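Let's start with one chain on its own, the form predicted on its own, as C-alpha cells.
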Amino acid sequence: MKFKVNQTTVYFKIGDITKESVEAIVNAANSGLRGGGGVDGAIHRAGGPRIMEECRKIGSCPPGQAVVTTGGNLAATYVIHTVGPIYRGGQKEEASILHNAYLNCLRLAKEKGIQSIAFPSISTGIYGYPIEEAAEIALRICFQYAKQNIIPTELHFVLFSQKDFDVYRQTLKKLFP
C-alpha cells in the first residue's frame, strides 16, 4: 500500500525490516543498546557484530531519543536506534516518549541526508504499547514531518503481521479519509 504526503511517498507492508532496501532502518532498541528480542534482536543478528561494536561505543540511549550506527551486513546503510516507552497504562508520558522516538529518528535522518527510512511499529511488541494508539502517534508525527520537510523522500512502515498492517491501514483511513 502506498500513500503520498507532500513530496514524501509512504509505503506500508508486512515483512522483515532487516531485508528492506532503504538507506536506514529503525531499530526499536532498549536503552542499553545491547540487542534483545523482537526487532532489536533480528537487526543485530542480521546486521552482524559491527552494529554492536558501534552501540557499545555510544553506550546508551534514553527513551524517546535516537542514535545512528552502521547497517553492518544489512542492505540498509544505517540503523537508527530509538527507545520507545514501556507502556504502563498511559499515565507515565508514554505518548510523548513515543512521539519523540519517531520525531528524533526523522530528525536524525534529515541531519544525515537519509532519503529513505523504514520504521517498525515501535513499542508495540514486548513493551506492550496498544498498537491502535501507537499507530495513530506514528502516522500523525511522520505525516506532519513529511508536510514540513523534503527529507526523507520515502517512509516505509514495515509491519510484523497482517493484524498490525490492518491496524495501520484502518488508522490511516481514520486520520486521512
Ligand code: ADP
Given for the second form:
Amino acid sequence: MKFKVNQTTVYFKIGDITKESVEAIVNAANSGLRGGGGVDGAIHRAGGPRIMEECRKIGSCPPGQAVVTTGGNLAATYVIHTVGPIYRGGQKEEASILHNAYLNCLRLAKEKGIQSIAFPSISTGIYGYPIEEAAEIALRICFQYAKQNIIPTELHFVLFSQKDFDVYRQTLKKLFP
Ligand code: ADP
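Please supply the coordinates for the form predicted in complex with ligand ADP, as a counterpart to the form predicted on its own shown previously.
Everything in the complex follows now, all chains and molecules, and the chain you saw is the first one.
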C-alpha cells in the first residue's frame, strides 16, 4: 500500500524492519541505548556489535529525541535510534513525546541527506502505547512533514502484524478520507 504526499512516497507493509533495504531504519530504543526486547533486540541481533559500540559512545538519548549510528551488518546504512514514551495513562506528555520522536527522526534523516527511512510502530509494544492513538500521531506528523519537506523522499511504515497494519489502514482512512 502506498501514497504520494507531494514529492514523498509513503509505503505501508507488514514485515520485519531489520530486512528493509532502505537507507535508514528507525529503532524504538530505550534512553540508555542499551538494547532490549522487541524491535530493539531484533535490530542489534541482525546488525551485529558495531551498532552497540556506537550506542555506547553516544551514551544516552532522552525520550522524544533521536541519534544515528551505523547500520552494521544490516542492509540499511544507518540506524536512527529514537526513544518513545512509556505509556502511563496519557496524561504524562506521552503524545508530544511520541510526536517529537517521529519528527526528530525525520529531521535527523534530512540533515544526513537520507532519502529513505523505515519506521516501526514506536512505543506500541513493550512501552504500551495504545496503537490506535499512536498510529494517528505517527501518521499526522509524517504526512505533515512530507508536505513541507522533500527529503526523505521515501517513508516506510513496517508493521509487525496484520492487526497493526489494519489499525494503520483504518487510521489513514479516518485522517485522510
Ligand atoms: P517499544 O518499547 O517502543 O514499545 P517494541 O519493540 O516493544 O518497542 O514494540 C514496538 C513495535 O515494534 C511493536 O508493534 C512490535 O510488534 C514491533 N516489532 C517488534 N519486532 C519488530 C521487527 N523486527 N520489525 C518491525 N517491527 C517490530
